[in-house]
Every structure is written in structure tokens, then in C-alpha cells.
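Next up: a single chain in C-alpha cells, the form predicted on its own.
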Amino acid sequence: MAKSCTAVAPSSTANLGPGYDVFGLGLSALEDTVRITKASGRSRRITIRLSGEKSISIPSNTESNSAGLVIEKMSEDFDLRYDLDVRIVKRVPAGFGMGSSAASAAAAAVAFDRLFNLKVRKSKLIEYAAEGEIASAGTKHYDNVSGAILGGFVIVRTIPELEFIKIIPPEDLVLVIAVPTVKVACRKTEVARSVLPKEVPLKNVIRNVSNASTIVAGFILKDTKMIARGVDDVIVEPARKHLIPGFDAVKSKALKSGALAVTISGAGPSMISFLNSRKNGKLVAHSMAAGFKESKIKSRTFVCHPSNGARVVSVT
């Protein structure tokens, strides 16, 4: 039996505008790495060590760490009483709407599954990875972790039962992400959820359903321009955009420089543009950075593609 396993999982974006808590998309921009090693004891002690990206303080105690929660849950469910040393290398910035907690949680689930040769089906691994979202969002949600584990575009159904529908994205889909260098609150996702309206006009629901359907049709038909036409959210984005300094300038400049659509990446404050070619990728990235700069905010930008999902990179 293996003693150690290392897995990586990609950054991701959620919602894609009108698909709140339903759409997830894995992104090739950045990856988190999780290595799980069996220690000598059998008391189910989990020791977590962190390195890499630390935009905000990431807790290393099991109960508050996304990977730790996943490993703890899987250890309990499979009655595995091993002490484990967990090394997490963060590359996805925490708290910025790029699925940081999901990347660590997804990599942990995949590494744990392979280390103990459990052969858990992918849909169940997503459920385990969602346990990790409690650390950042206060509740389980599946959009980012499904994109991180499966890669590509994923539709999440939770009623009457969990179902994850993966659609392979069009080959020409290019994403540009701008990550502002701002302070974000601890458990930022939970904060971002708190500003959402409790009731919305029926006409806005109809518009969002129409746009979300257009996004799905675009992915099925491999039509990036159709996807972009659907990236128009009249419910969540208006409620959250005030949390992002420079939002209007970033969106306006990106569209003027060739982006087909622009929206908040996940719960923000990062923003994401949709293109059908890398030709204008650098120009759009520069324009988004200039939009943040108008509010005296520095930013990092990434031009990327949809990812292929989490994977094991070594077993020893």
C-alpha cells in the first residue's frame, strides 16, 4: 500500500453570471497541490502544513481548513485510523473568487482516494470536496468543487438529488481573470452571500433563466459567442458589485478592448472576461488592470482556458 500521494486541482470560477450556485468552470490559470503522507500513529491526527500563496491568513487547524475538513470526513466515513501529515502548496489566492478553498479540497479528496485505493466515484468525491467549502462559506456548495474535480463546464443539480453534468467547453473559449490586490474579509464568501436579496422580481428571474439557458446551449453547441450572450446577471451581480472597487470601469474597459462578456468571478472580488480567441487576451487583461488602477488598486491578470480537472501527480 502507498505511503504518500500528491494531487493537484485547478482554480475555478462559479456562477458565470446568471448561474448562481449552479454553474462551475475549471480554469487552467493556477493550481493547488496537496500531498498526504501516512504518519506512524493510528489516532487519526491530521497535521497540516501550508506554503505558497497567502493573500489572507489560511488556518492550518483541521476544523477550519478546507482540505482538513475533507480528509477528516473521509477518514471517518471509511474508518481509517491513520495519523496523516498534509502538505498544502497554495497557488490559488484565497478569498478572491477563483475557487481557492475548492482547489485545496478537491486535491485533498483526490489524493486521499488514491492513497487508500478507495476508488470513490467522481460524483461522491465532489460531495466530499464540498465539505471543505464549509471552511470559507459556512455551508456546502458544489459549483467550484465540481469544476475543480471534473474540469470543463459543470451544471450542478441538488434537487431531488445531487447530479453533476459535465459539458466539454468549446476549444476557442478563452478567459481573462483580473485579481485586485485588496484586503478581503475572512470567510469572504459568507459575507458575499449575505448581501444578496431575499426576494427578486419575477421578470428578473425570467431574464436570468433565459440567460443561463443560453449559456448551456452555447456550451453544448460549442459556440463561445452564444455563451457570452448569456453572461448577463440581473440578480446577483447588481447586489455584489459595490463590494468591488472599480467594477464599472473594469467591465467597461474590458468590453471596449474586445471582451465578449464580463462578470464577477464567483463571489469576487476578481472579475472574469470571456473571449473566443487569445488574440485580444493581453489587451483585455491590460484594460481590466487599467480599470482597477482608476480606483488606485493594483491587480494581477491571467489569460487562461478551461481546465481538465484534478489529477494525481505522484504516489510513493
The other form holds:
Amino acid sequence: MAKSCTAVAPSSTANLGPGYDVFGLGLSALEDTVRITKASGRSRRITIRLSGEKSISIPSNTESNSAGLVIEKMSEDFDLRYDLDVRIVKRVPAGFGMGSSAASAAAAAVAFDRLFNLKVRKSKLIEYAAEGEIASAGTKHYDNVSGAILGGFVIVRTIPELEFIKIIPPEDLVLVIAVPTVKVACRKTEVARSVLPKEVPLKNVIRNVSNASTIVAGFILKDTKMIARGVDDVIVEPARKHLIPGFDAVKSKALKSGALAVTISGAGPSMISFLNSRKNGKLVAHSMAAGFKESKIKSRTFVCHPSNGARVVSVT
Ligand code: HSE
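What does the same protein look like in the form predicted in complex with ligand HSE, given that the last one was the form predicted on its own?
Starting with the chain above, the whole complex follows.
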């Protein structure tokens, strides 16, 4: 029997414009690492230690930590009573729309599965990882965790039952993320969800369905320009953009310097540009940073690609 297992899971972007809570894309920008080690006790006590990215304080109590919630739920469901030491190395900054809670939750689910040799199927691991989203969003949503577990582009169906459809992205798809150095609220995703309209005009639904369909077609046809044409959201982006200082400048500067499309990454405040070559990557990154700078905000940028999903890196 293994004593300890370490897994990593990537950052991710959700929504891609019109696919709110439906589209997820694993991103190679950064990874979180979770190591779970069996301790001697049998009272199901989970002790979490965090290191790495310190941009906002991530709670280490089990009920408020995305990895902790996943481990607790899996321990209960499989009736495993081990005390567990959990070591999380955060690299994905928390609260910025890069799937930080999802990365830790996904790595925790994959590490737990391997540590106890459970052989849980991937769709069920996504369900467990989604438990972790309650820590930051207040509710479960599957877009980031499906991108983090499966990698690539994932479509989430929730009704009548959960289904995760993965499509391998085109090889030329390049993403540039700009992460503004702003203070984010502790449960920012919950706040960003609370500003969304409860009802929307049918014409906006039609436009978003049309754009979301174009994105899916672009992934299937491996046509990055088509994907980018679909990244146009008339429902969620207009309701959230006021939460992002510099939004308009970042978007227009990125488009002027060669981005094919620009939108909010997940619940923000990071913004993401879509490109079909690395050639303009640095220039777009620079332009996005210049956009935030107009609002006197510093930012970090990442030129990245779609990534593979979570994986085990060591078992001892
Ligand atoms: N789909 C979610 C949202 C992603 O936009 O609220 C949050 O990470």
C-alpha cells in the first residue's frame, strides 16, 4: 500500500466568452501540486499545509480549502478513516480567474484516487473536484475542474445528468493571460456570480448560443480563427466588466496588437486573449499590461497553450 502520493493539475480558463459554466480549457501557464500522506491516526483528521503563491490568503482549514473539501468527501464516500497530511504548493494565484481552486481540487482528487488505488473514473473525479469549488464560489461548477482534470477543451453538460465532452484543441491555439495585481475579495467568484442577470432577453441568448456553437465547431475543425470568432459574450461579460478596472483598454489594445479575441478569464479579474501563433504573444502580453497600466494597475502576463490534464508525479 502506498504511503504518499503527489499529483499536479494545471491552471484553466472557464467560459471562453459565451460558454458560462459550460466551457473549460486547461492552460499550461501554471500548475498546483498536492501531496497527500497517510498519518498514523484513524480519526479522519486532515492537516493542510500551504506554500507558494501568496497573493491572497488561502484558508488551510478543511472546510474552506478546495483540496480539503475534496479529500474529506472522498474519505467519507470510500469510508477511509486515515488521518492525512496534505501539502499544497500553490502556483496558480487564487482569486484571479485562472482556476486556482480547481487546480488544487483536481490535484487532490487525482492524488487521493491513486494513494488508495480507487481507480475512480475521470468523470467521477471531476465530480469530486467540483466539491472543492464550494470553497470559493459557494456552489459547485464544473468548467474549471473538468479542464484541470481532463486537459484540453471540455464541454460540461449538467442536465439531465453530468457529462464531460473533451475536444483536443488545435495545435496553433495560443492564449495570453493578463493577471492584474489588484486586491480580490476573499470569495470573489461568489461576488462575480452575484452580479449576473437572473433573466436575459431571448435575442442575447440566440447570439450567445450561436457564438458558443462557433467555438465548439472551431475546436472540432481545429480552426483557431473560428474559435476566436465565437469568443463574443453579450450576457456575462457586460454584467461583469465593471468589476475589472481597465477592461476596455486591455481589450482594445490586445485586439489592436494582434489578438483574435479577448474576454474575461473565468470570473475575472484576469483577461485572456486568443491567438493563432506565438509570434504576437509577447506584443499582446505587453499591450494587455499597458491596458491595465492606464488604470494604474500592474499585471503579470503569461503566454501559454492548452495543457494536458492532472497527473500523478510520484507515489511512495
Ligand atoms: N464559470 C465560472 C464563473 C467560473 O464564471 O463564475 C469561475 O471560476
